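Single chain ahead, written as structure tokens, the form predicted on its own.
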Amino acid sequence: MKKVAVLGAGSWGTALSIVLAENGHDVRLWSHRAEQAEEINKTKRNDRYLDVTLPDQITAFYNLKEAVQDVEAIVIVVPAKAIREVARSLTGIIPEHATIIHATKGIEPITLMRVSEMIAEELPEYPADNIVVLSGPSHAEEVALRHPTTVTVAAKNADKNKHAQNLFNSDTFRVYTSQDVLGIELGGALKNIIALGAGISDGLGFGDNAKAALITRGLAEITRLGTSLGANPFSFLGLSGVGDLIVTCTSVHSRNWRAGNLLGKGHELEAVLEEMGMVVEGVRTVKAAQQIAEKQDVEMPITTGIYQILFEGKKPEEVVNQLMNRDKREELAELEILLKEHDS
């Protein structure tokens, strides 16, 4: 049995835990409120979100230094935006040899810096290279209630990969191992815009041709963009990249998708996240892969196209009428010259 610490207890964290209580480790599971971890202890429930009840090798924590006493690995859960506030307070109190897995997608804006980017610069001392990514197609809800799921793990440091592989992979939670940190990152945090326009589209009342199109040239503006910053072009091909952007622009599970639905219906951006209640990353994201294309030089019409609804008032109808009227192309071509680049 090991013990581990996971930081965050929203409805991923939560399902994540179960899924190290599953298989025989001791999760110290750390929640920002003090009234949460108390719950979570008293009824072994965590009802605002997860319908399910907890194992009981799962305790939650308030006190942070409490949490990652003594533990062989620190697992990151919380929105992207807390990331850097979280890393910060793990200064000093880390354990020697714990490893670092973050399980959060996102990418900053202006710094545009990934998930284990902000933690490595939070956290100095931490060789950034054992900072181990898990990503790939993982409704917390589903999760929980032990349907079969697969996802990435991903690090440089080939010892640290194994390590997290070997504490979470189960009968029914399936762990990969890859080396593309930057391929894996990308693929997960991008497929967030994806599935805004997704829920646009279906808000719109459009049917599944729409919705396919969208998917599929959503993911070859995520390759071109992800390979001009050096990801491997296979990474978008597996777990975290199409995985990772079916089952969130598909799934009613998924706030991104909801989001976007309600945005297609005539809804205020505003309005939209207070509804929502929750983190919606892909928001956030949109602003920061529009920097990153302008300054890779990187055209992404669907991410320009989203980014003009979020943030600068245009109707999604003009929107759809600015893509449909693009410019004709040959579909391939891009592929081959970005997969011919890869090899040489």
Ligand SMILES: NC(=O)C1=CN([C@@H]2O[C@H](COP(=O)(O)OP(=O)(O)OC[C@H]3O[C@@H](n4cnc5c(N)ncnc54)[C@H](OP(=O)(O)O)[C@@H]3O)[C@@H](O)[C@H]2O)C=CC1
Contents of the next structure:
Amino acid sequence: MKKVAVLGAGSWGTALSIVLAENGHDVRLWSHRAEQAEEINKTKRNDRYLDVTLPDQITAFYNLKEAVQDVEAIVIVVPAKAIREVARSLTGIIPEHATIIHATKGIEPITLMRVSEMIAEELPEYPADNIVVLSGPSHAEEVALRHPTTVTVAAKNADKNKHAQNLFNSDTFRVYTSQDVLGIELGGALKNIIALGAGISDGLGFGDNAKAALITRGLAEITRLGTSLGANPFSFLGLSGVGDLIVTCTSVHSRNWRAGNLLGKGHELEAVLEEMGMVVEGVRTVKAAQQIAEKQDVEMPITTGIYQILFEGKKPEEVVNQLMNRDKREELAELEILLKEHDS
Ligand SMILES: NC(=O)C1=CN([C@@H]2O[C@H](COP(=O)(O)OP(=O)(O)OC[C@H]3O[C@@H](n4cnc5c(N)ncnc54)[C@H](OP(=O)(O)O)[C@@H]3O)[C@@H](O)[C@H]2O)C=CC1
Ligand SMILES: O=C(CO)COP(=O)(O)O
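Please give the corresponding structure for the form predicted together with this ligand, as opposed to the form predicted on its own shown earlier.
Now the complete complex, all chains and molecules, led by this one.
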């Protein structure tokens, strides 16, 4: 039995705690709210976030120092905007040799940093190469029901990557490894923008053709941006690319899809976010992606359209019109150039 701390008692932190507990580990689920930690320990439930009874091997903690004491891995699963605060609070209390794994999907606006980069910046004493990202098509609600799920872990340090794979892998939660931290993080973060778009499309009353177009052309622009930054283009064909795009654009579990759906039906962004009550990462990530696209001079027409709907008051119908009336082009031209550049 290994001690593992999970920081963030929302839907994903709770579901990942279940996976770890069922693998026989002693799981310390940390909440930043004392009353939530108490409630979890008393009832073995975290009803606000997940409708399941938790295994006995999960203990909730409010005291962070106690939660991470003697653990061999720390899994950080808070929304991207809370990553810096949580990482910083680990200063001086990380057990020697502990592996830091994060399962957060986002990019920070303005700094344009990925989650592993933010953690590394806040914890300069911790070797950046040892930070592992876990990403892939994995709705918490289905993981909690033990439905077959596949994800990818990526880290520069192969031993740490293997460590994360071994901790999580089970007969219902299959874990692959990758060395492409950049590609895996970007895929997981950027798909949320396209999922907002898929929700908007459904909210407008469009059908499967439009959604398939968004998924496919969304993948093309994610690949363009990711490759321009140095990611392996093939990573976007994997679980943290195509896999996560499919699941988030088509599942009612997706908060990004649901938020987009309400936007497509004409609701205001602020009201939508209040109604969701859980994090909708795509809303913040689209700001960062729009900035990166401009900086890299990479065309991201869907991302730009979603940005315009969310922050510039453009009507979804106008954006659809804009997307459908772009210059005519050959489907895979730019991707072929990128692949050649990557190979050479
Ligand atoms: N849900 C899913 O299926 C999946 C989610 N993810 C990713 O995981 C990340 C977390 O998402 P998820 O768990 O779903 O989000 P939720 O909204 O369900 O939960 C977020 C949790 O983080 C807590 N939190 C917020 N701010 C802080 C802070 N400053 N310090 C400590 N805890 C904080 C919240 O506490 P409070 O209750 O007080 O608000 C809540 O417990 C996101 O990046 C998401 O994209 C990835 C794969 C699957
Ligand atoms: O990333 C997820 C599934 O892989 C969860 O997506 P949402 O945040 O849109 O619910």
